[in-house]
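We begin with a single chain expressed as structure tokens, specifically the form predicted on its own.
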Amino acid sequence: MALTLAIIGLPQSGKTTLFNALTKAGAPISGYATSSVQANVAVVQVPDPRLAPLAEIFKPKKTTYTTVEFVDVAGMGQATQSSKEKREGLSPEFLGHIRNADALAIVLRTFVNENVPHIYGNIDPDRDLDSLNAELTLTDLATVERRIERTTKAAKSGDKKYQQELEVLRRLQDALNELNLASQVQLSSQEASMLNELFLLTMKPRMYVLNVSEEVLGAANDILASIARGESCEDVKGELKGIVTVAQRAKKEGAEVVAVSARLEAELAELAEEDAHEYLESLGLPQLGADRVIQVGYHLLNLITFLTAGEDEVRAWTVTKGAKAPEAAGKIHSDIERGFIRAEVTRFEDFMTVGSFAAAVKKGLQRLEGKDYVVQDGDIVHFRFNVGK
């Protein structure tokens, strides 16, 4: 399963720094968007820390990650007030973009630069949201219009489905109207997978990356960790005020919130692995930002990795979680799921506390599970099958 993000933010954010820093693809920093909306995309490997120890004691022929893509689009930010009034949204060409991914991931800037000026003269990641979310209310709004006038001529056969539908769509288009986001409308399992083909912006996971600078990223973090914790963090100026503000929205809404410093993940992006984590370490950092965003958008769609280990191959499988055995074997290979027997099931901690699959079956650390057995992440997992003639 492959993870795509779509990173999307005002011209200036530092998008394109962030991009590259997550996936090295050295791709050019402009300014301001222009008429032609173009787009980068890269596919980097997830980090899994655990994939390392596993192929010192397999030595296997390869080692496999799992891999996430990103997409960055030129930068939004049109939605002025004077664009609102007009009902403006997002182009085709932006929208072709950005409609398929997973996730999005909404780069905030927080630091002040003379040398970057920001399209509104001044540093408020709190009203770039706002005009972000502007931009893409009413471009799920006009599609929910569309939407609106198919199913009304349909409903006119007297088919309650379209009528059912129709009051769904209505109840969006008020809440669209007013510019409140699609997430946030309260819907049945049954009414959301009624609108899953109308790919919704407003009703995809987000996530909010504040770029923040360098010397306020470890505060930010502590920031972050306070309020997750439910505290109110009120007693901060500057740049942390806006780091705050971000966070507490991103609390209320159920999204994901993470802060890191753009410019110096690039730089550290050119840096030797090792070299670039004694760095971070100086700075009271467990890991690059780049990463932390890769796990929270795994989090943010409900995503674990198992894993499966021999000589020919150590490799990281992505399924969502709640998965059972035979549905996480279909990731392998149909077959495999079409014939499934049982799963051979060890955690990667037991596992590495003994170093075999044999010292792990001896000490009773190695399971036998069924069918019914839900996948967790870190499992290693050896599958049984039998496809028959």
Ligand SMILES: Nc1nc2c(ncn2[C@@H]2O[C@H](COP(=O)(O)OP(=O)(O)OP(=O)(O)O)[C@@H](O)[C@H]2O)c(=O)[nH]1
Given for the second form:
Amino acid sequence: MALTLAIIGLPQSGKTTLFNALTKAGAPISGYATSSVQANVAVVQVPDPRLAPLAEIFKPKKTTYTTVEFVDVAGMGQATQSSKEKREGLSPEFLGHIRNADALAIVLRTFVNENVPHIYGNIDPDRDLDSLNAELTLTDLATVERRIERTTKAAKSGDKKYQQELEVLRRLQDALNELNLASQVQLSSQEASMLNELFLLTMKPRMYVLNVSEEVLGAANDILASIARGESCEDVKGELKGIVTVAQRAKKEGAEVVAVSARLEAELAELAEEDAHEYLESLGLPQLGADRVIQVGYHLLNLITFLTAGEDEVRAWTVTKGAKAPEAAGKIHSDIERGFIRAEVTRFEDFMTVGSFAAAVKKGLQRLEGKDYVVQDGDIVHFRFNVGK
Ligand SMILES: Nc1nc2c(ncn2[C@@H]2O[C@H](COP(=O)(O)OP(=O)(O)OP(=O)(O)O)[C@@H](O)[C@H]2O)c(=O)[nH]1
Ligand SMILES: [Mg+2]
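If the structure you just shared is the form predicted on its own, then what does the corresponding form predicted in complex with the ligand look like?
Below is the whole assembly, all chains and molecules, this chain first.
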């Protein structure tokens, strides 16, 4: 099952435009709308520059990319406006869609477009993020308070487990009451796993997608790079100011941030790949923003890619960071996990310098790894296994 990123943001921030760009750039495998709340769902391929050169060498019958799922949900705006008075958080229909997401892609508008009014009357991504966060934290607060009620009753039995749980829930309650994100609360791994079943929205890993005007895209990318390096970028004007503020916030939170022009991306997605790349080059941009969003989203999910390569298929596979060789084998087939003997591992970069597995063995570039080997991103793996009788 593909892991899911929910695209959320204020009304008219460019969510659907981005979604369309993502699904075209990433070649949708499936797309459908669900339930009463309108949602667009699509599984997209994760762009991986390693597959094409491998396919060049192996000339396989099939090349297979890893995938992630994006959901574009309408409805947050209405919830934002009504619940401001009622302090009740998000509507249940909307929630259903984002509760189960593994991470959030939060679209923040900085683009100027006179034909697209902003619900708050002017452009201010920092305020918009506050507003979205308020919505999410209030929803989480309601969840936590319901749980506190239940746990308080259970704790009357004197069971220590419930006392502990209550203590953690109260800490969360205090943080959320101050409109802090649950992810900013210090928790031990045991405490964090205890909270998993609450599916808190502000616990989810998040990326900020700044939807910027096409004209400032280059400058926005420079700013993101500078801030990532720890520079301050105080001396900017206009639209760039908001971009700096969000980038600094992201850095403080440990969240990812990407700048795109959703409209430009949607237009580029209509072009043939070659034309799109030519156009990007003319703008001085290294890569499609949609590709960046997919790749950053993929890493946000704590996933890495290992590769298999042969004449039948060149393929990228997803495992969670830290997975050991047998678990990776199990992604291919449970028999391979069960009968795991060894993994022959060649680094992609090493393989490309020699061009074949035989040459890699000869040059000592292929390792034999056992069941405790932690698979690394970019490993080309061949599993030896034996399922016996
Ligand atoms: N200038 C400019 N306009 C954009 C950009 N992205 C989106 N728009 C326009 O903004 C409007 C809203 O875009 P949508 O993608 O529908 O926004 P949304 O967030 O899905 O809106 P709701 O689903 O109604 O909440 C459309 O008219 C888009 O053409 C952009 O990067 N630049
Ligand atoms: Mg939309």
